[in-house]
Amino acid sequence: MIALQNQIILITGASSGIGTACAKIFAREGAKLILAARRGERLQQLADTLNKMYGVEIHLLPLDVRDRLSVESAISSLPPDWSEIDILINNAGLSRGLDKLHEGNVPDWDEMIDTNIKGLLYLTRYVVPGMVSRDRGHVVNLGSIAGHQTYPGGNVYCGTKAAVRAISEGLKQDLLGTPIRVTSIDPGMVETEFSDVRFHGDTERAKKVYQGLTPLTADDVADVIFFCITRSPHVNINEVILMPVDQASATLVNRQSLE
């Protein structure tokens, strides 16, 4: 089992969800944290936390992953101490709307497809290269059963996930030959911020999404990536694909009645 004592490890969307989740456990294990994300208030009070509780070094990263610049900018210029990046985990991400494809909105397609793939390339086109040449790392992409399987009203944003799950593979391959590691994460439904961004803060569809069931949570999710962060540095956990008890397939769930 791999310690993760002083390794630095990059989480994108870490102001809320699996990103939190994931600060949280990896704080406890003493690691060095470079939290990103758009809400710069929100990962001060995390970074607050964090260091009441473990007392960890933390570097706050305020940063769009949208934008390919600022995400050039950031990576290129990290203190040295923060610079040797050896866990990157492509957190970021969002779905919005569930509307059918031909009656769509555009602009939720482009936040979509800017955040879920392009951002996740772009933090991979500028870390990665520093792993190679150090000759250690592991990438973790958060995917989605999306991915694997398309729903009604999913379209845009399983086609993004179906992305990210291609472009893992591909990262795998493109790094065979080093000892770099590289993880997808493919949840079914978590209850986090999520379905409130997709409804764009509709909080009542929101929590509909979840009724008579029990979802994971984000620390499940977490939990699963420390797992797989931590295998003997010769296992590549390729592939993951997590699931509620009451969950059978992106459109099968079993819902209790609420009467």
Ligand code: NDP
Contents of the next structure:
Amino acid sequence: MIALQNQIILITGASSGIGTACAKIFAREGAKLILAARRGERLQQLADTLNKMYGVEIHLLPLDVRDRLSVESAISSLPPDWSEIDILINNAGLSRGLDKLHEGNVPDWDEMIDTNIKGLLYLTRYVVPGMVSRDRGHVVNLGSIAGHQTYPGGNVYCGTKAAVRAISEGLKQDLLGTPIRVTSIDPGMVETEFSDVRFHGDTERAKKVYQGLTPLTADDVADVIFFCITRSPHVNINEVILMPVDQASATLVNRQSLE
Ligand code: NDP
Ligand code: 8X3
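Let's see the other form, the form predicted together with the ligand, since the form predicted on its own is already up.
Every component of the complex follows; first up is the chain already shown.
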């Protein structure tokens, strides 16, 4: 098993949900964390909390993963003590809307494609060369059950997660012959801010997504990521699909009667 003590782990989307849960577990294990997201004040609060609890070293990267130049400059200007990233968690992502494709909102499409695909590609492009030259590293991409099964109204979001699945597979192939590992984590329903974001802040609609069932928590997903990154160095977990017991497919869920 690999220990995380002093490993440098970059987590995108660390200001909420699965990214925050990963930061907590990795901090507990003594990793050095680089936390990235747009909401810098949330990152600062998280860093303060983790510092108090575990005394870990944390470097903040307030950035928008869609902005290629700022991703490139953030990675190339990391202080020397932070530049040798061991593990990249490409977690930043979002869904917007649940409209039929022919009625869809084009800015929503752009936001999903630019964040979930292009943002993930930019981070990978600027971080992985260092891993290759150091002969060590692990890239974990957050895919989704949506990358395996398309559901009505999921169209573009599902397309972005199918792309993440293909990109993870391609990266694994391209890194064959190096010790660098690549893992895709593909959850079903996880209760985070995900549905609030999908429905543009309509919290009532967001809550209904999880009504009558027990969804995964962000901690459940972070726990699986922790398992994947701490296996022996010769073990690569390519893909994990995890769902709540109350979910059987992207569309088939078990809801208790609310009466
Ligand atoms: P949250 O909405 O709770 O967190 C999303 C994170 O992504 C936030 O920290 C947000 O930070 C960050 N983010 C979004 N856009 C950008 C951007 N342009 N630049 C930088 N950071 C960005 O959702 P989850 O934790 O649930 O989602 C995490 C990942 O897991 C996503 O890729 C999602 O698709 C995937 N996933 C989620 C599932 C679920 O049911 N919740 C199931 C399957 C996969 P900020 O706004 O501060 O920039
Ligand atoms: C998030 C899970 O089913 O809402 O990727 O697409 S789902």
